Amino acid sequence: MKKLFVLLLVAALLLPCMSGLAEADKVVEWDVLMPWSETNYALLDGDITQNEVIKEYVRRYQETYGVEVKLNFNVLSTTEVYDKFPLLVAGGEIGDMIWWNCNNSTYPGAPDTLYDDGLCVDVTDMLPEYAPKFMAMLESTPDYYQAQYYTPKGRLALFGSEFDEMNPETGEVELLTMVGPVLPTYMLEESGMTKDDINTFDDLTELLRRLKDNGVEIPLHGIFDSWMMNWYYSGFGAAQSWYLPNGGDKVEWGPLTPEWREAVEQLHAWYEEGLFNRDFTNFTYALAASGALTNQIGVLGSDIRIADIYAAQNEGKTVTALHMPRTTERYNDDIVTGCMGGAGYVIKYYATFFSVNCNDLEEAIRFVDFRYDDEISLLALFGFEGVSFEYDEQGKPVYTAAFKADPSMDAKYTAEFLSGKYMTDKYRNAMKGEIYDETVFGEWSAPGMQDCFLPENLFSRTVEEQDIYNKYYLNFMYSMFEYLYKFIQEGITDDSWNEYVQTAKSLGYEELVEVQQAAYDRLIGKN
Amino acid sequence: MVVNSKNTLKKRLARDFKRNWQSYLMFLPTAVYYIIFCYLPIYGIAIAFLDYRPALKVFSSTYVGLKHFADYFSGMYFLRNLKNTLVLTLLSLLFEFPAPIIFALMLNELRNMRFKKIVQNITYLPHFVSTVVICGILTMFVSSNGALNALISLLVPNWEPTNLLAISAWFRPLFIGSNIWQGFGWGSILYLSALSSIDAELYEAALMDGASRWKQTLHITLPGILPTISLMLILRCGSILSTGAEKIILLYSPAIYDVSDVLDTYIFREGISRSQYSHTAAVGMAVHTVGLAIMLLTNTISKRLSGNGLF
């Protein structure tokens, strides 16, 4: 019993000098609040305390600053995003750190209000000091995307966030979608039909047709994402949410275009047909994702993540990304005046919010800032060489076939919320591997698109304009949404779109257009 | 006079304290429960007249009187919300109230007892699931590929299945259909217990008198319950206007909002979801001021009829 006391006791002294790790000068403990969606939606249910990359870049920063750092996860599960996180909030149990973008649904008035009644710390003025990686990254990037990051008081608010379409290589911003439409490999041979051979709505009527007749089944994912389709209204020149028509800055809401009944009618006729999965509007991540896993994945707006599952889990079975559609008058025109995916915004949901109480508060602004270290971000999207990923001939990292094969890994040697730069790298090099195609990949990513794109939560509103947006804008949406699925069942008529429209107008169509338009000129600067 | 008064008051509490205070200290945890959890957050109501900012004291938020009970009554979901709630709570005191009753009376009529504890066991069950896990079973059931539809394509022709949750007119069926089936075996206890008080010798005497089993159903066993049936109908009218937002909230989906949308979810997707606090909780004080209005006269009707009441 002694001998294994003092061997345990050597043990406890030796390891730290064996690891390698230079001593620590302090010890800091942080409470992080986190809720998961994202990231959970993408990964099953990784468990972050298994996760190796947050372990090395504790590592690492230790190594480079000298402090060791304890981190205390509270992680909220994804249905927890909507409920549980902003009643935390509220009740001020937000531990040190929040790890994820706190807006007007997290709590009134965010972020400005946070601050102003006593929940979090403006750090604005301590960035140049404390976070000078952040801060360089901020300034190289043009104004419209620098105006992103603040409130209408002027306060930085988005620090932790970053950009989801910057090209490490340019700096330019691209346009990257990672939604469209996408079929398992065999499932199109089995059609008879080719990825080239589907350019139109015409066309892939076709291919669903084919589809039923061999049996299967094809769910329709996100009707009620403006996200997720936005690939198939944009293949009418429609929008699902809010837009600039033509690339111009007059701010319009796409649900009411012609253009937009158009598509929708396209649906209809579809799900008359039985052409998609009847249960559509049971959809949830959570359902995509596990569904991925049991062959349920199709052509109506499959997020890539979830083909990356399904094609993992599916040994030798592979998923072809297809041409994204137009409607047969429109197949020629080079414009499409609607949106075909995230580009041009900052991604919000990984910002920093440091509560009043936070332990040491500018050793966690740089703890944070380490994200926009180079090594770290290429350490966050690919994580171990070797392990998880290697450098091609070009020297590029890209994913190992071990890593591609099992998505476990990706739990554990991921950690995208942790990468200050390069987001989207990883799917763009995932796509290039073996599951993707990578040309018509190329075709879902296009350049100079974003500033069509209008997402619901870009903007900073002044505490009156979001008065309004509160009073209409949720009874507005899910107005919308009702029609939607109803036009979808039943069809549409004169009648009931005009009763669609009018409904609209009477939930306060005016008035928030009115407040999008302020909050967009206050954005390029126009006011 | 006054304060001898008082003192023969406290003298007799303290007695009676004395004498039963094992009772009292029984009461205890229900009285510190209901003073904690209902009694205390009374006050809260007041955010229903503010702009209310949780990280602020109460009252330090901005003052601005009905208006969310303005916004909240001129909108257009007001009155689709209060006519889906009154439905869904009509048809539930409809079909759902009286199953448990008719099913104890059933059980009641049945002699052998080895069936009888097999069929009771067998219906409580239900009660002990989740109601997500219900809602989940339901979900799988009525699917487009669920069993529902395939029994139904078995007996009409040409029919096309469907997602039966997605189809207005089928959401009330199976809201309540499923809460029978879940909650009637539980809910016959009560009125078990309620039969096994009624005296035997009464049965004895309608039996001598020629009276048949429906006959001493009617003028024994159902008088018998009475006062329970009235008791448990007066508590559910309190609760009119709360119709178990978790289960619809499991179910639903902007297909079927025409039919499903109430009051209690509407007050989840604003205030919970959207962090609206004043608004939500202007409605539910709206609500709740109503289901009180409904209990009381429930009371009052009720103990004109049969003479019982809760007060």
Contents of the next structure:
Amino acid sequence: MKKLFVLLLVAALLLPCMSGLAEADKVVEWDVLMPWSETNYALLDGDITQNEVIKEYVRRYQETYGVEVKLNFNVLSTTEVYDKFPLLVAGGEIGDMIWWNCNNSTYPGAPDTLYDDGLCVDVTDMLPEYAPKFMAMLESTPDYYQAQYYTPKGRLALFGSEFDEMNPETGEVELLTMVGPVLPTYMLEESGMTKDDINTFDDLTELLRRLKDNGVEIPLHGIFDSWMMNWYYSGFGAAQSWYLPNGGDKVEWGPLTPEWREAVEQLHAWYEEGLFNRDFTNFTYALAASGALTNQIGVLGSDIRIADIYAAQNEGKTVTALHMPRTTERYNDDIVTGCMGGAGYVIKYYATFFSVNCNDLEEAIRFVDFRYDDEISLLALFGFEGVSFEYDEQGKPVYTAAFKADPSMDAKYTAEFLSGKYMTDKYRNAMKGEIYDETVFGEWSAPGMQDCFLPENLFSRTVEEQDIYNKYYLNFMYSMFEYLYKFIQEGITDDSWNEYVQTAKSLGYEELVEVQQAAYDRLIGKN
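Switching forms now, from the form predicted in complex with the partner chain to the form predicted on its own, please provide the structure.
Since only the chain itself is given, any partners or molecules it might have are not part of what comes next.
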């Protein structure tokens, strides 16, 4: 009897192990090519398998589907991928999957040419069966948002990417503008103005004058990275690059429009009055950021992350996001269209492409589909409860103090590329609270402005078109900046403007706009 009891006890102890083995009755192994941050990679000693979220993702997949997954990563830095990707293609070494948004920057004509050239498999027709989570989310989004996921040839190109700021229950997508004007709250208070007083560029001029009178060294920053200035040009109905005026179908180069001229004339007026950085030609992003954090700059065009950084550097002081200023005429007529960059395909870096040599394609699709789940997105963006995040009094996830103090924890306990949902609360909660209470969200949400954005990331130029673009664009763009700097410092006359327009045409403007228009027409199916 005792012997029987021992045998039963041993059997009972072995049952969980046997059950676990039964769950993993299938083993798959994939080689994954993935560009990744040099900083995060270095913090993991060059070993991405030290990322605890990846391990947990694989463990949960096995627990759910009974499949053991082995991943072999070929990690490239985000800067070297542009040079090395073509070499990997030439050597047939792209592996089973690519976890990155391969576009024209890395492979000409991508993503369509990835399929046309026989590198990757078009899985569009397979996704309804093997990626039901992804398809359910895609089908719940508005039509205009769904369209962003397809290539000009009708293939699903953004499988694996996040659904930005989407409400999982309603399917509504918030196109949160990423950049806008902010300034330290104490400067706004000392000016005697409130954010509701500042709606037009005339209002903004008055604020800048008061900042100068109060001793602010640079009332308005001067830096011309397009992402830092789009908010400004948008208020004139212009753009600093290619765009679609008034949400139409005609592609134009913003810096050749009357609206852009008006915007630059305003910059010149501020420059003359000492409201705009006098040394703007040597003003880098690093200088702008440090100047803002040390209160040398008043109004800064920045993204929402500046709030937390500023508070950390200034003992909890806050910044205030202003309303997006517009010309008086546009404000009075309530015209908000412009070229404001926002969410959508523009920032989807983690689409997945499957090599024609992908091992067990069906399982690979299901493995990527696994990320379209609330719990997995929480894991990917926040990591582990009690280690990298905790729940606040409202029951929302927030990073722990230890996580914020140790950069290596970000590399080890988050993996945004494994998130199928952008988790609005990640940024909304992190940025609101005392720092961002009613200063950004709502003020920078402007879906109408997205209509004018030109989706170049989805362009599929022909070989001839790409050759034309490569031949002209750099010199053309550099010339625009040379004139921009001259116009700000010296002003614009009709003669100097005409010279600028003629120079642009001599540098290939007409050829470039023809190429851009043809590519856009294909994208929207006009050809």
